[in-house]
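Just one chain is shown here, as structure tokens, and it is the form predicted alone.
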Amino acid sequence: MRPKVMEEVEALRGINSVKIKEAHEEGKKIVGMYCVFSPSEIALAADAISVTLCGTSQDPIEEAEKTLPRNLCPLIKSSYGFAVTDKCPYFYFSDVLLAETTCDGKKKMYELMGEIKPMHIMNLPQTANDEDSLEFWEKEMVKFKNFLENQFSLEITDEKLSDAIKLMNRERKALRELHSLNSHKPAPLSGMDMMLAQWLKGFNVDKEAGISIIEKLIQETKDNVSKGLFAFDESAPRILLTGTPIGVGSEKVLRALEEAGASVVALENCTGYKGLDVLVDESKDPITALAEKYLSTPCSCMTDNNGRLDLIGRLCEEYKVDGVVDLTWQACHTYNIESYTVKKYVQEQLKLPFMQVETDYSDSDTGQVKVRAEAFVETLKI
């Protein structure tokens, strides 16, 4: 059953829209970031809103494809695209882009995207567990601070940066909850409403509100368990989705899986549990924290990147996942690569199957993922 807040969940899409032209018009800075190593609370340390920009559909890809390369990473081409095209709204209304060197792609398309926008960049070190790695990061992390400073023209004080740290734990905290309830069986979430309810978390202009709202949801989600109401029965093969960041537009893979009869009851990915797993210190130095916070973020652009399948392994246990499913893009070469490894410590090391499905965000190959989709389930049932 599905739970009757996931309508307000999906109203988000359009208020949020509403939300920021209106907070736009009223004076406030808007700060608008791509990824998870974003440092949010430093722009809601500023007084602005952070918000997650636009980068999961195919349609404005033909329009990227003038000026950036066919075969390079479906989810590089979209943001550009949104942002060519000003078919994004948290594009169209950033004061200042926050960009961050996580690929070589990205790093490149910015350089771009800088002469449409204010931006800038973080540049990321790709060892995580090293002490000048940290103090690196740590550099990196006042200059971004020292940024916003000059272009609104205001202090960021510690105070401000512990408020905004409290708020966004609190955010994660939530998250967090929901993402755990998946690990009853059988789910009470579809991972399709999973997916959605965190990839809307970026969106939010009122963070209160939407942290409101998944509270909401938590609550409405726990009576259906003690109701016996669930998103799919007890036989439902239980899948972990790992891999590349999915959204609203690019979640085939996701949907074909459950179309399929299967439960995607965890998603690893940045824009599920990756980025909720570790919390910022609060009783450290800010920046400190902060720094070593989104520095412990296991991304395929590390290396090396065990924290990655140290996280796959305890949420396959935790959510008693019969299966993986490894989604990367065409042309990211960090996941498409690290998928042999995942494979590996998948089959070797947690004895599960595993799949991987390389793809774009187009309707191309619908058909075909759809049937490798079903033939994984159906091994899964045996």
Second form
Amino acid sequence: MRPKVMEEVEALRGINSVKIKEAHEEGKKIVGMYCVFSPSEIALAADAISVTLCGTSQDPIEEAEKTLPRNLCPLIKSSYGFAVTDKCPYFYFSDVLLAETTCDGKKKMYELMGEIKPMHIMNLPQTANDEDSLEFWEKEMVKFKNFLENQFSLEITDEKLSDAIKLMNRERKALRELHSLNSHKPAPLSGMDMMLAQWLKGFNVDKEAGISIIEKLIQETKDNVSKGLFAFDESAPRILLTGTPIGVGSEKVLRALEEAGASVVALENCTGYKGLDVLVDESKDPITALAEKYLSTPCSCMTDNNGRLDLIGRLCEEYKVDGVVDLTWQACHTYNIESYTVKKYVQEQLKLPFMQVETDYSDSDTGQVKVRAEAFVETLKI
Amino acid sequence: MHYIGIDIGSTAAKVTVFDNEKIMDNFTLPTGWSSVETSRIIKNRLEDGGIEVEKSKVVATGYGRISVPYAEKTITEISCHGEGVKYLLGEDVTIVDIGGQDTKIITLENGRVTDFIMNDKCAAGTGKFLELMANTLGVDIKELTDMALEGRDISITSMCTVFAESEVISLIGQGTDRSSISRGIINSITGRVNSLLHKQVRKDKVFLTGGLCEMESFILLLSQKVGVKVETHKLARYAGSIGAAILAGNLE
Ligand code: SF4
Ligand code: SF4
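Right, the form predicted alone is done, so what does the form predicted together with the partner chain look like?
Below: every chain and molecule of the assembly, starting with the one above.
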């Protein structure tokens, strides 16, 4: 059964788009970010609001294609499309943007986007397995801090940073606890609801209010579990979804899997669990602690990215997963290539069925995606 | 009891009827423009043959599977092909199904489908591609595959059907013989199948289903490319409908 609080969660979308406008009118500063590598703590410590601007909708893509090539990852096109069309209130009200040199497509797109609004680019090292990388990334943290201090003419103190770190850790812990509720068999929440609740965190103008809604959702879901109310029955195959980020508007593969009768119990992607796995160490120097946490993000932009395999392995065990689906956006080289490694790992080490689905945000292949989803679920059921 | 499997593909519909444990009939007809219409024709034909469709168990598969109102259940072509090949061959293989609008590679292990890949979104490497190219050359598919055997080992490099067509036209313009062009066309399909096969946990046995399994020359050329002898069966084009009929038998 769907928890009632999910309605409140859904309502957050409308509420936040009003709140962002109000915050802007009150003179609050807003920092728009694009990635799980973005240290939102530094923005919060500058008394600003941090929002996620990652595009998850097909709508603005046509507009983006006037400038960008068609055969580019839809996430990049969508993000750029929102920037040039003023269709996204969060972009519109952002005072400054933070970007990172993650994949090539994003990096080059940012050069164009940087002409629209003041943008700071953090230079992300290409590997996390190197002492120098951490040192380098720490310096990047400091540069971003300096950028905000200059832009907003204020000082970001260590104390403010520590407070922001504590707040974000609390948010992570709440979302992590929510995610872990689906380790129960059968799962109390559908993957669609889990995605929504996790994705919406990126728009919470009021972090405390966002955390308390998640806590309410956790409570109601726990009550449902104790009453024996679940989203799926025991026989539904349990799937871990990994790969590229998804959100409202780009959830078609998740939806197709659940419509085919699967229960998507774990979202390993960066809009799901990926960013929640590691907390920021509250006992260390804030900048060092932030650098360590963010550098540990197991994203395919890094080489190697064995941390992702490790995370998938852990989640598969903890969530009693029956099969793994790797979603990769068309023209996303890093995830598409890495899919080979993930497939081998899942099939040979975890001995679980695996499927890769490569698609974009459009509806043009709905039929094919449906066949794949149904066929995969059939193979898990027999 | 009759168990009926109906596989409505993008170009042809295949039907298999089991009378209890035994195959009693297989037939095929073009899908035409409407799969709803096709499924109605199939029903009439079955009833003309004395089969009480309403009293039988029917499973529909293929891309038109949802257009069969009298089917008790729909199951994807992946599972049905797996089941059908298991019945025809009785051993573990990697199945290559070159369909009208997609190409599928399916791994059977202990009689179960354990992995599959589909190539779609684009006609390259599918039956449609072959059909279009045969049209451009003014021959039918059988003739094209036979000619290919005689041709030089050239390659058509464009993966996109539209560009491949202009490539073929310019080869004709340059005076390249039709056998070699045919060979190039077949190479582009077998090459695509070969690379898909390598993404799979490959079995040493490759089994071809779908309409192309009746073209000996094609099987020969595919075997050369893949490096193992590709096997098939005289009923392999019915693998999907046979599988659907067997799964209909498991219903209850
Ligand atoms: S997939 Fe990687 S680069 Fe893309 S948003 Fe997520 S963490 Fe950032
Ligand atoms: S999905 Fe891939 S191509 Fe798209 S932004 Fe993320 S890493 Fe880049």
